[in-house]
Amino acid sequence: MNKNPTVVVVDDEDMVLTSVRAFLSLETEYEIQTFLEPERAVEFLRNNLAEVIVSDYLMPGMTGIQFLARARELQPEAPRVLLTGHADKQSAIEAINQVGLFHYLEKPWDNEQLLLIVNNAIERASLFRELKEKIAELSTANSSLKAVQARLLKAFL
């Protein structure tokens, strides 16, 4: 199945969601899923794979860091990006440490920088998933070799 990568964007401002969705839809083939409420995004992530998760920092009900922590529990391979309207470096550092943040962007963001970050995050997610598949293949091959070795030893001993 070769579907387009999914980008999840969470922000309590509809204008931000509309802007990001419009820009990424024009520039990419990605599936853009936007959410005004972090809780709804969490529900989406329970049942759907996301290649990248972008979240606002300051939202009512759940902060971006709290949301990204939940997202990390559900989909640890998906890179997480924090959008912050506050030039608060401490928040970004906290997010990097708490939720393994891939990158953060300050509002207002530069669209080209956003695109570069999202593209890099999708490539990272893709490479990570390929690595996991190769490790699983090697593990299976190793198990098969051990079984062959055991049969050979049994046949000759």
The other form holds:
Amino acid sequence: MNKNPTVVVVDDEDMVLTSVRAFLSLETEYEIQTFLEPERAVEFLRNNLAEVIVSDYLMPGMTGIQFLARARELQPEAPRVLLTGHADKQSAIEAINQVGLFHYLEKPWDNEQLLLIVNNAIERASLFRELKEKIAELSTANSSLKAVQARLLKAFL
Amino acid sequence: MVGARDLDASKMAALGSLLAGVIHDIGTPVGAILSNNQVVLRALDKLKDALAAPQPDVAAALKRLEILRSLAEVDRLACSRIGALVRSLKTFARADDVDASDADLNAELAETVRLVQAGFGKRIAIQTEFGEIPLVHCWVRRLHLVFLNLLVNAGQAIEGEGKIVIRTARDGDRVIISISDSGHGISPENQAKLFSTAFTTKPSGVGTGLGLMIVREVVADLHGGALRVESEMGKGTTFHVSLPLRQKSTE
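I have the form predicted alone already, so could you send the form predicted in complex with the partner chain?
Let us now look at the entire complex, which starts with that chain.
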């Protein structure tokens, strides 16, 4: 891959977005895309590939779970991380299975842990996408082999 | 007549119901500042590396400076958030007022709203539609208690998500403050009992039954104002508080 991995972060708190952006751009070369409104992030994901998606839980308009469900539809291979306040823990845990969460991180978060999770998620996303490419290549190879086989059968039988 | 102890009990009950949210709203910026502090130290180390290299990396240094600047901005925002909440809390910690004084009720309402909004969190959206109103000669700390009680009640009437709208307007030699909620409403028979002592439909530990009695006493008995309630089951409730601009007894 030639492009730097993209990290999408969604939170209705500007403070959180700026902190995460500052930390990740200090420690990594990733492209950090931050959004105050989940709808905007959905728009972005419609048109751009992301390697990991981090979202707050309680936001006006759309919960983090609803947002991550949309993200999963658009880019199933991008791991989803929920970053949430302690008070929302119960509802967040209940929703984990609904969106196939890669990780759950509680606020206030530990920066080192966040970095570890983001790195792992990116690795996973690249492996998934590579696998998808290989499978696509295999199925192309398979169908061209089938075509050759069909022609051979036609020629010799 | 409600005594000082009842005033305190009612104030504490109302404030207590907001406490978890207020703590959360102070905790979030404190967490941001602490986390930023680590990042600032790392950024400074990296800035030093970029500048101390035999060939100083100006681009990398500038990038780190930009990060440091954004962190300073977050810290400023975080501190002003905490400061504003502490200011609102102070409003209620002060001793009761002895004399009436001129007050800007829009500003006083905004102070109460800040605290109540922190208490409710994102569950409830509070909208203010403040009209142009003159200064009102009043016992402002008692009125804070009125606003606090009405707003906390409004919030407790809403199950799940909802909205509270606060309006102020001048009406001749009076100001009208209206607080509307999108809550479950009050039945006609309960409306009749609303302002009487120790009436509550809330579970024990949530309501003292003192809140609205104090509201009535502060508005009607102390200020010579009036209270009116409009409510529809399942739609919501509006409390209208009407206050005279001047107090006859203290002029």
